[in-house]
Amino acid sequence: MAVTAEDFGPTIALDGARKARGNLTQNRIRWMVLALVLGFGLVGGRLVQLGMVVPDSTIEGQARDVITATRPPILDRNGLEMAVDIRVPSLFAEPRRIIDVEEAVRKLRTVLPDLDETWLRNRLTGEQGFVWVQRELSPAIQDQVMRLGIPGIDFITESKRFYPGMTEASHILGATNIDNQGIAGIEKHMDGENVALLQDLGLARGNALAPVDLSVDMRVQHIMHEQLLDAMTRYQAIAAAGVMMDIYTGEIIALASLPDFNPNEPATALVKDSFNRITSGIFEPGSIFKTVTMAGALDSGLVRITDQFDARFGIRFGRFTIDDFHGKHRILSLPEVYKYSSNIGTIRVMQAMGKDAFRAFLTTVGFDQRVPFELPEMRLPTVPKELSEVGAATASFGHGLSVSPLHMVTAYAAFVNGGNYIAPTLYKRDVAEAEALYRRVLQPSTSESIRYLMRLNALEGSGSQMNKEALGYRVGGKTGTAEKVVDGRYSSSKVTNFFASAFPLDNPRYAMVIMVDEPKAESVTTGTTAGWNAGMVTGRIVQRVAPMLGIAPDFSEILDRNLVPPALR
């Protein structure tokens, strides 16, 4: 039988059928192997492309650690808290994670409605990868802002600066910015030292920082600083501001200045005067220098405590003639000049010495440069290279020449301490490290003698009013009135007053110098020399602080005539 074309025909048909759809799913692989390829192609290329991105692990050009990083805390001598960190949360963005500004903008708008809007929109549009929205929020607004739920927008915690004392050591403690880096004060001195340092290498985080102990007494700070609060209102002054010294150790126990600032809020700091007083403000010191010429003359042994000195007449100096401000115009012993603050018997006093020896004193005691001290907020004296005959007799009561507060307690903690120079410091030393650093400026006989003139001044000069403050303290100082000058002229109606001082003179051992400006008269049975105002104030913080320093009072006699030098009894 013959075979025919026909027999195969469907056959052929479904053969080919079989191998178009072969064709095909051959195809759908081939395709399904490219995108294959194709995907993870892109894909490793993605990750080899993020692979070289450098990770952007700063704020604005600030390091996580930096902004991290803690500062130590400040202790007063006792260990009372006067400086901590507190932990708050800061609010940033990633603009190039944000996938719709307008509605981030809006949402976060209505948490934080004094953010400016066109400001906030131009922070979070961008490629930037870290901008600050804003810091040191409450956790409460952390907290809102988290509901929101905008992508992009996040939080770290930073550390910033607190003060539990608010102003009341505003001037030792300085501020902080909101880097939380010192810029003013103890704070600044310390980034000097080491903190800033920490910070940088990153070891400065969490609590791992010892704390810093300073030399300060909080109680007696806290004394000082309301008592100058009460100057300020009582006598309707413009300033005021006192120091109190450990004359052994040098010490500071309590330092303020007024009008002062809240160390919380450092843009208090800018208000009119309120610089620090005590370190960058010089000044006239008035009637108070009359203690270093004393403290000269008798420790060149060219005067004596038993010399008298004529101060019947004025003394002139071309047209001008210095005379005394209560005269007495006779005979003055020399603890008669300094209880009665003859300005004649002084220059007579500083004459016996020698004006060329005058002036190296003044150089031997420091008054021509900076005190050594930790505050950055300092000011050089100003005290002539050289002194001319009139220049010489003007600075020995006081006139001529501008110093700091910070000069004269470390002079007067040196005339009673036995002699010996000590530079003031914030930070705890004992007696032993002081020791190692005294420069002997006083003979010790010469010490006692001005223990002995600042215990009379109290008992029977210009400081009366004082000790009767002091309630058996037993304190002795020296007042000094300085005039200011305005329009080029000493002003009589404007001056400013100190009262330096030492307590208690039988076995002293903190000096003290405060000050009061442009007081006015307290009634009208008082006035407004450095006796009613700064000198009370000193009695004041005296009787108020001196039972916390452990001393006693005691109203013996017998304890002021052993003052007396032998040759005077």
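In this text, the rigid core denotes the largest set of C-alpha atoms whose superposition between the two forms falls within 1.5 Å. Since we're looking at a predicted model, the values are computed, not measured. Positions refer to the first chain, counted from 1. Compared with the form predicted in complex with the partner chain:
- Comparing the forms between the two forms, the C-alpha position of Asn27 differs by 2 angstroms or more, with the core used for superposition.
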The other form holds:
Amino acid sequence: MAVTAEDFGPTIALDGARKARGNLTQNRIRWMVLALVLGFGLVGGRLVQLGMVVPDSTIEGQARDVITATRPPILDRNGLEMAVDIRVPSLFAEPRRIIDVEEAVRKLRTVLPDLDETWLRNRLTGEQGFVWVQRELSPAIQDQVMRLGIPGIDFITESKRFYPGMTEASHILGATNIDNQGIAGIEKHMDGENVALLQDLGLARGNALAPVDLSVDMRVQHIMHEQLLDAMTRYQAIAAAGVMMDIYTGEIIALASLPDFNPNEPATALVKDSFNRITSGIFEPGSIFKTVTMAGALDSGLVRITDQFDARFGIRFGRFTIDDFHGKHRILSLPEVYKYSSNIGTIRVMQAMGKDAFRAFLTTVGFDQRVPFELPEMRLPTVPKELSEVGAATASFGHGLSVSPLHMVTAYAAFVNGGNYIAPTLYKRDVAEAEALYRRVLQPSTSESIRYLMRLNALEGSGSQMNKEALGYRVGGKTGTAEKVVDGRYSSSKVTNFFASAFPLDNPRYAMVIMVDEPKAESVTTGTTAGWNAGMVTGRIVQRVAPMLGIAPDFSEILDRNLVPPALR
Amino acid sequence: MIRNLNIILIFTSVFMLAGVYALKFSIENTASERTALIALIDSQEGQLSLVKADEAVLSQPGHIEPIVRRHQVALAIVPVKQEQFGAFGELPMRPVKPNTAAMDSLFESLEAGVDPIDAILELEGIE
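For comparison with the form predicted alone, produce the structure of the form predicted in complex with the partner chain.
Whole complex next, starting from this chain.
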């Protein structure tokens, strides 16, 4: 009988021991592979996640680079530092790492007792990553704090602006805030130019920034500052200011205004009256404006230096009569009008020129707009758009309009340099660069006449006190005593005195305007007129600075005689 | 064969592991050295900036002037006066040329046997 498979039930096949073990191993391997893949996946995922994290490099809203950003050093024209960066430690805390706030507060206050306890406790409590505790400390304090060993408290080095000249060039330099951004003066201007951009780009780090050269000469600046301080005490004035300019390049050699502030403590700049009187103060210029009238009239060709003017009687405008301060009350020649500072004569000179031509000349010399200059502290001058007969008459001797001393020095520079208006600058500029910017406002022959008038006034007129001080340096200039408006009326006791000058007039190089506000007489023999204070200050400054500027004294009279125009010889 | 390969791989792995650890520690060392150096440079730069600022203060005219004034009496110095300046132009000019006429007359008188000095000597009473 054949045994067939059909007779049996389904066959039971059992895997052999080897095969069963093989299957089990394969399963285990699969599980292991899965586990490994999962494990590596986890690690890889975490790595990707870590790679995505952007590290928080900000310090209270600002990037670390900005905090430690440096500014370029500022040098004077001879390479002396006027502003440098110093590195100072600043104390910060990481509240989330502080273990015992109370202990930290107590310890910190042993070194920094000025910190308010409650404020400090609130500051250090919480989960923040970074808070300032106190910025710009001294290295000694840093050592003491480090010795306390408080966790979560550390220092970061910040750069701080330091001005080694202290108050001397404060109005030129301005100041920076605690984040090293310029807030006033040339510092602010530099930020507007390019420093802020460099800081934003993070390029302003280390000492890589090229120094900025200013046109200022710190030696001259020091003398001017010192003499103005001296004038403040000597004449018990409420303010004094001065500016000196190179007439060919427009470079400002010195600029000082008192009372001033210490740029190392920017808060002192907020003290009342410490504003920059040279650029942001506008004043009635008084008689120093007569030079402008003379220049305009002589340049118009309608007035010649040989002309005579009737100054016998005051000039009536309706109810008002304009008279002279120390009137000669006779017919004056043009140089005499200037020398005796005759208001009547000056009005006649202006009238010969015509009031509209006079007004147009004021625009030509830039009296009705800001002087193009780097310092941001500026005020618009107030010069009437149209001049009435009376307005033109008073304007011709410097009343009824207000300009800044910077306007005056720029105008004087143009008057004596051959008649070219050049905008002043605080940066270095050579003559070739400046010549490209020249704008002709006067004929060279007019400029020569003005030089003569200014020198004449120093030899025989109101500038003779000044000339005694600065003998030999051929200084010439014009005094101006502007009465202040007190309660709506001109006060004869409160005056602003000016002296506008240029030297050496045989070959002029520098123009200067000195202002003394509300001076009192130095002694019984001296007056309060400008010749006695602003003029004397000018003389003393020139006497000190002329040798520094390479100007040798020369007493030969031929130099003065050469200044006399041929028509008057 | 595979067993040998495995043994080699295991040994290599152990070596690599040791190497990686050594590298890690040496890198950590270098990094901390670098941090210390950066901190040192930073503090030195800070000190340098202070020293430079000091120098700038000391060379300011405003700093020097008071010192000069303090020692004015001892050193007997005062600001220069205009009259103290000289010029090349003020030096007396050299004669344009020698005074030949005077020389000629001297030689002529000598040749004639007259020594002008004799007359002076006689006048003074010297032989």
